[in-house]
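To begin, one chain is listed below as C-alpha cells, in the form predicted alone.
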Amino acid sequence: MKTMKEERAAILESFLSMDDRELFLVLTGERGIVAQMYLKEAAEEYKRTVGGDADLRTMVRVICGKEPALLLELIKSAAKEAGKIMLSASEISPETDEKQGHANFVTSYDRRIQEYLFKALHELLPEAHFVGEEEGKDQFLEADRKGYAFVIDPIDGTSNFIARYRPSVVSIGLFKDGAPYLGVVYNPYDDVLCYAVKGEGAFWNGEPMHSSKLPLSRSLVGFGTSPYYEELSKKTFDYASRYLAKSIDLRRSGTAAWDLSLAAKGVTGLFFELKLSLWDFAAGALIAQEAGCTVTDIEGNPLRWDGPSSVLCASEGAAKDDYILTF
C-alpha cells in the first residue's frame, strides 16, 4: 500500500505526460480536489526550497527530482517529430539555396525543422537561449552562458539529404551555464536515437553505448572534409593519409553528429574533422564522451564548446601516440 508521500509523487509525476487539456480534465474531475491539494503543497515546497514561482511542469519536475529525465524524454520526442519532417521530404533540390562557403546548402526542410524545434523546445524551456544553424549564430554570447541554451542542427548532413544519400540526422545539444549537459542525435532513416545526459552514460535506442577497446590498427577511422573551408582540404587529406596507414580503412558519412555517435557505439575507433561549427558537434561530442571516448581538438587540447573548432574523437582502445599527429 502506498504511503501518502508516494501517492503524491505518483499523481504529480503523472501530470508531466499530460497535455494541457488532459490536465484540465483531471483538475476539474473527481481527482481534482486531491490533485489541487498536492499541487498546493508542491508549490509551497518549491517556493521554500528553490524560491519564486514557476509554471506547473517546471515546478513538478523539480519537486519530483525528474528534471534531467523529463528533459531528455521531451527532447527525444521533439527529435523524433523533427525526423518525421525529414522523412516527409520530396522535391528537395529545387528548394535549395546556397549559403556562404563551398557546397554549403540549406533547404526549406532545414528551416521547417529548425522552426519546429525552436517552438517545441521553447515551450519546454521558455528561459533557454537558442543557437541554430539556420539562425546563423555560431558563437556563444555572454548571455548564452547563463542557464540553458539549445544548440541545434536541424539537418546535419544537408548535402546527403539533397542527394538522398543516407544518413542525415537531427542534432540537439542542451548546454547548462555554458557547459554541455544533454545531447540527442536522431537518424530517422534507421530510426536510431542516440542520447546522453552529462555523467549518466550514453545510449543507442535505450541500450548503453561504449567506445571500442580495440587498438587503432584494428579499427576504422571516420572523418569529415570540412567542405565549406577549401583552404583545409590538403591538410585534411594529409591527416587522412596518416590515419589510413595506422588503421584498417577510412569512412566518411557526411554528418559529424552521426560519425561521433558511431565512435560512441564502438563502430569506429577514431573520428576527426579540421573545422566544425558548434551545432555540428554539440550533441555528438557529449554522447561520445559519455561512452568513454576522448574528445579534443585536433591537437589534443580540450574543446572550448563556444564556437567553431577542430574535433578529434578517440576510442578507449586508441593509443594517444597513434592519434595525436604532428606535421
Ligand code: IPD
Second form
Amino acid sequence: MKTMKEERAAILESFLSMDDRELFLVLTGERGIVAQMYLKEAAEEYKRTVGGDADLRTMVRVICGKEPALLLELIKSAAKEAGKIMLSASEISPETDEKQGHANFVTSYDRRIQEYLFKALHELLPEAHFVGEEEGKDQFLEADRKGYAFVIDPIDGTSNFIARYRPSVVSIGLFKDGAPYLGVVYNPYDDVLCYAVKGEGAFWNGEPMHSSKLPLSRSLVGFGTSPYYEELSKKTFDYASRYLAKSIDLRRSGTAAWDLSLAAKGVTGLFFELKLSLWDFAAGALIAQEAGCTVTDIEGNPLRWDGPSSVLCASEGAAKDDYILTF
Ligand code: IPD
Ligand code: CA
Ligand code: CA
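Return the form predicted together with D-MYO-inositol-1-phosphate of this protein as a structure block, the form predicted alone having already been given.
And the full complex, kicking off with our chain again.
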C-alpha cells in the first residue's frame, strides 16, 4: 500500500512520459481532481524550495528529484556561500573547543557553516535527512536510508583552518535511498568547485575530471593520518612506508575531501586513510569514482557508505597488485 507521498510522486512522475494531449486527458479525466491537487502542491513546493515558477515538466522533474542539474546548481551555490563564511574568518582561536579524540578541535566557524548549510539545504529539500559532523551522529540510521539524506562536513581540514595551512574545504554529499547520489567539494581558497552526480562524471570548475593513467611507480600518493585515533598511527605509517617505496613520494594535505578530489583530478595516483567519518569521504569518494577511480576500504572491499570506514582510492593506472597491501 503506497503512502500519499509515494502516490503523489508516482502520479507526478507519470506526467513526464506523457505528451500534452495525454496530460490534458489525465487532468480532465476521472481522477483529474487528484492529479490537479498534486500538481498544485508540487507548484507550491517548487516555489518554496527553488523559488519562482517553471513549466510543468521542469517543475515535476525537480520535485521528483529528476532534475539533478538544477539540484546540483543550488547545492553548488550553498557550498560557495559556506566557503565565503570560511574565508571571512579573522579571529579563530578564541572560540576553539576540543572534541573527543586526540587534537580534535571545533571552531565557531565549523558551527556557523554547519548552521548555514542546514538551513539552506533544508529549504532546498525539506524532506531530506541530515548527517553532519557538528551534529554528532556519524552513522546512518534506518530512516536516513529512505529518500534523500545530506551528509555534510562544514569545514574539512579544521586543523588546517586553525593553523592557516591551506586548504580547507566544504563537503556536501547527497544520498538517495542510502546510495551516494551527488557530491560537492568546495575549496574557497583557490575557488575550486569539484562535483559529481552519480553516473554523470566528475567536474573541476566545470571541466571533466579523469583519474590518472600512470602506474603507481610514477605517481604521488596522498594519505591521511586518522589523527583522532592514536591507536591507528603505527599501522598508518606501516602503510605509508610501503606506499612510499612503491611511488614517487607521499603527500598529506590535511583534508580528506580534498585528497579524494586530487585523486579524481589525476594529481595523485592513490589516497588512503585508515579511519574516516562518512562526512569526510561521502562527497569526495563519489567524485573520485565518477572520475574513474576505484574507491574501496583499505582491504579492497566495497565501501559501505553508511558510517566510519577506512578508504582506499586508486586511479585507473594503479595496478591492484601494487596497491592492495597485506601485512
Ligand atoms: C579530518 C581531515 C583530515 C583527516 C582526518 C579527518 P576534520 O577532518 O579530513 O585530513 O586526516 O581523518 O577527520 O576533522 O578536519 O573535519
Ligand atoms: Ca572532516
Ligand atoms: Ca570538519
